[in-house]
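As structure tokens, one chain now follows by itself in the form predicted alone.
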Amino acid sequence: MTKAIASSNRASFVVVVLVSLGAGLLIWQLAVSFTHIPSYILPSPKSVWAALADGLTRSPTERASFWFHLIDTLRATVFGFLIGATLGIFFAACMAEYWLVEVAALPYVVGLQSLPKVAIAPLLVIWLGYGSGSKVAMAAVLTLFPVLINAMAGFRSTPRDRLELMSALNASRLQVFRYIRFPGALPMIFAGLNIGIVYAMLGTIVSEFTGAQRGMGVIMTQMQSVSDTAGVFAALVVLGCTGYVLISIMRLAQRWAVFWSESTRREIDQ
């Protein structure tokens, strides 16, 4: 019975999404047709589809292909995300366990997050060059803060009765962290990771806008320089779909790793 309800909910979700997309495209087409907006300001869905098909059907070895640039953007996003997430969880664990580390490190983390990322990107390009290094670094910087804050909140939300039980069993600090704090913090950690993967791609694109040899930000800049608005919209569609896929992968990983969580089971049932 539960599986049937879950299957029905998924089917309803798909229908709602398709209807919503169809309505959005219809409104878009009507706005273009009846207001006579110039194509260089707002292209029609048909021209965007043509630009999208052209960019996706080209060989991945061509510089005009979306695949040529998307692969590089994805590579930098994933590497930057892994670095930022690892550092975020590590520092969150240290800051949750040792108050001295929190007092010493938190001002630097908050200060780094408060800086405008558009101002940081040129510095990273100067330090790391126009290759993948600056893009990975920017993705890691944007991933670090949301993962760190959520992970630290998760580590500190451990029920006191569990900590008292481990203390009664003479468990070491490492054992308490391994068996109590870390598993209990996983839902909050994944909440930070879900935000971090989107921020990682955003950081990569910002770095590519500032200076890079290849990537989706590069091809969008090239299209803007020749007023190819339909091509820019097509690139945005590619990025939007890519972001959705990345989030979906993270949610699947969360279901696998935190299957015992009440919120995860509720999401599966839906």
Contents of the next structure:
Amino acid sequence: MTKAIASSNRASFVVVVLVSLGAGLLIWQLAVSFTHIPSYILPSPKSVWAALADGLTRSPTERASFWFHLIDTLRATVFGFLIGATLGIFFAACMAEYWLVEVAALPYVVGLQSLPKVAIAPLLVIWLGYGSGSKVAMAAVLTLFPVLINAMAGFRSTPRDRLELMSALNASRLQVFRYIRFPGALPMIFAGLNIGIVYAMLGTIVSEFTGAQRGMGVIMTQMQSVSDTAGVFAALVVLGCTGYVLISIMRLAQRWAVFWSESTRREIDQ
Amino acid sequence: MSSLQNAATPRVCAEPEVKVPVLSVRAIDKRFKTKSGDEIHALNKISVDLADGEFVSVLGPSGCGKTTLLKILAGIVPPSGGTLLYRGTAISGPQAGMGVVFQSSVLLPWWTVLDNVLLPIRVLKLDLTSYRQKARELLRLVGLEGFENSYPGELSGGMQQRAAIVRGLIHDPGILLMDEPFGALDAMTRERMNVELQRIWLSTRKTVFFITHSVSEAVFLSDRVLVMSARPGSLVENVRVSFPRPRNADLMSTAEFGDLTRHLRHVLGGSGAVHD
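Alternate state requested, the form predicted in complex with the partner chain (shown: the form predicted alone):
Once more the chain from above appears, this time first in line as the rest of the complex follows.
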């Protein structure tokens, strides 16, 4: 019975989403047809679709292909994310475990946190050049902070009775971390990682705007310079879909790693 | 000086029949400072010996320091004064010879029941494969057969606490310290758990140090019941309970049981609080 309700909910969910999307596209098409907004300001859905199809059907070796650029953007996003997430968790663990590390790191963390971090993109290009290095670095920096802050909070919120249980067993600091603190912090770490993956792509694109040889940010600035607005729209659709896939993969990882947490179950059910 | 003493005490005069207590608590004192800077005298020169295989309960009003005493015995909290002897040797800090069961089960939600129960084996770096078999046997003993691969969230409160008892027993400690393990359970489950615990105790014969604020639970389970006074906690009564075992729930309605609980309630009442 409840299953039937759930599945009918799911069906109406899909219907509403599709109708909403269709209505949006229709309004967009009508706005373009019945007003005199020039196509370099607002291209029609049809021309965006054409640009999308063109960009996606070209051979990935062509510079005009979306795949040619997307592969580079995706690679920088994923590597940057992995580096930033690893460093974030590692620093958080050191800071949560050792008072000295925390206090010593505090001015840097606060300083960097108050900084709009994308503003260091030009600096990274100077240091690391126009290749993948500066993109990966930007993605890593943007991933690092949400992961660090959330992981710290997670390590800190270890329930006292679990620590006493380990203390009664004379567990070493490493054992307490491995068996208690780290797994207990995973829900919080995943909260940070979910933000981090979005930030990683953001960092990559910003870095590509600043200067790079390949990437979705590069092709978008090229399209902008020739007023190919439909192309820019198509690139945005590609980025949106890519972001959705990345977030979905994170959710799957979360469900696998933190299946036991009440908050995960609630979040994923939504 | 000790050599002189040895020389003066020939072996034949030693008393081989006198057993060394598993745990000797000697004049344990605990004072601590509150955040506002006041000093609290929590425990006042507590002394007690636990014999091998003895089930000893501690009764006392809320806030008398029962839990603090247990944490000191477990080595989680350092005493301000006094000594602990484990099988005749002075100890400080946590010992592998002790198993602890807390008020809440403290099972880790990311591990199965079996993995949770094996936590002490991992921490003490003992051989996991051989203890896995033992864990299954103990889980069967407490009636959790078939739940080895369940997660704690899937178990009832009573089952969780039984898993916690197995975790306390898995590394074969000399003493099991239990801090109001059934305090969070409803009355019916609690009564059933008392019968269960007696069964487990009869088949393992561990020395148990059991903290509770239920008089009937203490009398039902124990060989000896200690009563602690209100703060600063000190031992004010020490009653031997000699009902034959196995005891069943009917015992609780006998006159002897009633006399004993009435006496203990009276002592508790005189110590500053009345309990069930």
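Take the two forms, superpose them, and find the largest set of C-alpha atoms that agree within 1.5 Å; that set is the rigid core. Numbering follows the first chain given and starts at 1. Only a predicted model underlies this, so the values are computations on that prediction, with no experimental measurement involved.
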Practice problem: Determine, after fitting the two forms on their core, whether residue 244 shows a C-alpha shift of 2 Å or more between the two forms. | Solution: no
Self-check item: Rigid core superposed: residue 227 CA moves 2 Å or more between the two forms
Solution: no
Quiz item: With the core lined up, does the C-alpha of residue 33 move 2 Å or more between the two forms?
Solution: yes
